[in-house]
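Next up: a single chain in structure tokens, the form predicted on its own.
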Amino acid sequence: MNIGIDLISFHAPAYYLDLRVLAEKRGVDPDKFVVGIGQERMAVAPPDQDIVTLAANAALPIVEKAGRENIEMVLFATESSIDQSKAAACFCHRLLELPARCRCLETKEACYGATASLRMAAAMVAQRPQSKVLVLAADIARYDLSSPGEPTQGAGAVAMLVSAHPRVLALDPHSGFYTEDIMDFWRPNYREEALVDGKYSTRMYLTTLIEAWNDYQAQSGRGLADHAHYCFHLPFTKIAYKSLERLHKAAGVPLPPKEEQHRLVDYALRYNRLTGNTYAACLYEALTALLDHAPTPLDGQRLGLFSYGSGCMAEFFSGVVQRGYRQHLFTEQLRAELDSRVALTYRQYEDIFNYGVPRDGADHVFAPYRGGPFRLAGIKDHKRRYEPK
């Protein structure tokens, strides 16, 4: 019986910052931001935006295509959670009206969450296969305004339905994976903005791949010719074609030519480059640019992905794309979302960047701003308040 993703979408805010203008007001050449790290875009959540809202509105076309029948579980992985005790999870659970019998949760290891969860969906839909999970996986990656991480922020979630039967991917059974307690990315309680040492980060990022790479093909038995592209974890977008030349260096393959790596892992990259460190989802971010961007049809071809989430937990897996998958994409609600974003001038980027939610305890209402279906209305008694548009 096949397991894996039945339906997949991703939502990111109506807002973003041009990284020209963040490299002008930095003073610094823009290439050192649209090449060095390649990215053009970060995405920025206004106030009345927060994961609980940016993962309802990426859920929201699943469970209106798919019914909300059989959903027997949520699954939301976030390293920006909004409440120690409530998962993110019981939140979208009412605004999507799911059915009352609904296990609900919230999973943390940084950007490792979402595969976590995905591969708890998978045990729990092989015990009961008539059931389906919902997993969710949002962020907003805030760093210190001018530090070395402010141009990869970004904002996003994604939201999957994992099933038998799928129709977008089947996921293999095997899988390889790494851990190990290090300090190279984290976010104390009492800071809003993560802390990082970025080339230490790196460095883990790419030897727990090869790590994760060489038991995934001692358990599976594949070689890099079994996979016709690659979907990576992706903090900032170069790291996908420094993650490629590290695998076939290990491998003892040679690197292919430029031609040959842009068909390999460019077309996942489409999204990012336009939104930045989407986190948790930013790995199923690059899936569904992949799907939705590749030239010629994917069906029946094998797909690697690599998982990474500082602190840190690594997993490379694989699956395969399903015949006639196109059918069942967002595609087009996709593109015209990101190109009805609204760019931000850098006074408009630092204000939302400064105002936050705020944490006095004192009752707020937020103005609306341009978003998808639901939003954070405000704070009252402590409690937050959402509601659709």
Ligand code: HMG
The other form holds:
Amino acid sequence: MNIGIDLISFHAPAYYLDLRVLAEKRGVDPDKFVVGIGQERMAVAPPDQDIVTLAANAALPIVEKAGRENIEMVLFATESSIDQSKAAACFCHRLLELPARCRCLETKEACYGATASLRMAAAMVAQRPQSKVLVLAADIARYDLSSPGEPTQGAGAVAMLVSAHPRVLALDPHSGFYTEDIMDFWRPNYREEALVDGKYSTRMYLTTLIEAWNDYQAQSGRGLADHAHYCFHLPFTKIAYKSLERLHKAAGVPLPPKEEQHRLVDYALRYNRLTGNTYAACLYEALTALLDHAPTPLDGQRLGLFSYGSGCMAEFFSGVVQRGYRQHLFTEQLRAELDSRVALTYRQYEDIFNYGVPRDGADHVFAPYRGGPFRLAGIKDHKRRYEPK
Ligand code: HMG
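The block above covers the form predicted on its own; next, return the form predicted together with this ligand.
Full complex below, order starting with the chain above.
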């Protein structure tokens, strides 16, 4: 029985900052951001959008298309949690009007949380093939202003319906993984912005890619030539090319010419280049981009996927694109969303960055901004109040 992603949908906030504007403000050559790290725009979540609304906005097209029946679990992967106790999945469960007979929980291991959730979802479906699991991944990536991480900020959410006989991607059972206790990127509870040792984190990403790949190869017996395209976790898009180079070196296979490298990884970079790092959602945003942009149908082709979460956890796995998948994508809706985003001035970006929600529990009302069907209306008696627009 095939198990995997039946439907997948990505959602980004309605605002962005052009990285050329940021480069000018920071006195940096814009090519460092656009070419050097491969980012053009960063998505900026306005104050009335948080991980709950971003994820519910991503998931609504899925539940409207597939129906709500048999969704027996909602797994919410995030590292931008809004509560130390209640799972963000519970808020989404109500907004999406899901059945009461449903398990709701939150998962965390930096950007790896969504992959862990996907694997747990597949295991549950294997046990109960009639059930479906909604996997949500949403994050708002924040680093200190003027820090090296700032141009890699971003925001967005992915929703995936996991089922038996999936219409989009059947997951292969083999998977290679690796873990090690390191401090490359972390966010203590008292901070809104992540702390990061940028160069070390990049080194560890590439080192663990090879560890996970070696394990995947040993488990599955597959080589590089068995994968038609690759989707990588994308803290910045240039890392996809570095990853491809490392994989070829490790496999002892010559790096193909530029055009072929481009074919192998570039379609998957199209959205992340315009949103920045969406942490847990990132890899699956890349998968959505590949499915939406590949010029010829990918039916029956095997994809290689690499998930990395700082701290750290790495997994290399694969899946086969299902016949007729193109009919089940939300490509036009997403393109329309991205095309109608509003460009922020530097001042507007900084105002949103510094927007102060009371930290003492005082009541707060959020002015309405542009965004998807759900918004955060206010905080009253320490409770977040969400509403449809
Ligand atoms: P930096 O020190 O500002 O940049 O930080 P740099 O000096 O290393 O330059 C970046 C690239 O731009 C270099 O290319 C330069 O040569 C090039 P490379 O040598 O690497 O190929 N460059 C230029 N190119 C063209 N024209 C120019 C020019 N100038 C320079 N004029 C860094 C970069 C990524 C470290 C920083 O942005 C950062 O700290 N980011 C945050 C951490 C991060 O993204 N780490 C990635 C791996 S960890 C991960 O993926 C997990 C994560 O998603 C979190 C989670 O798991 O939850 C972050």
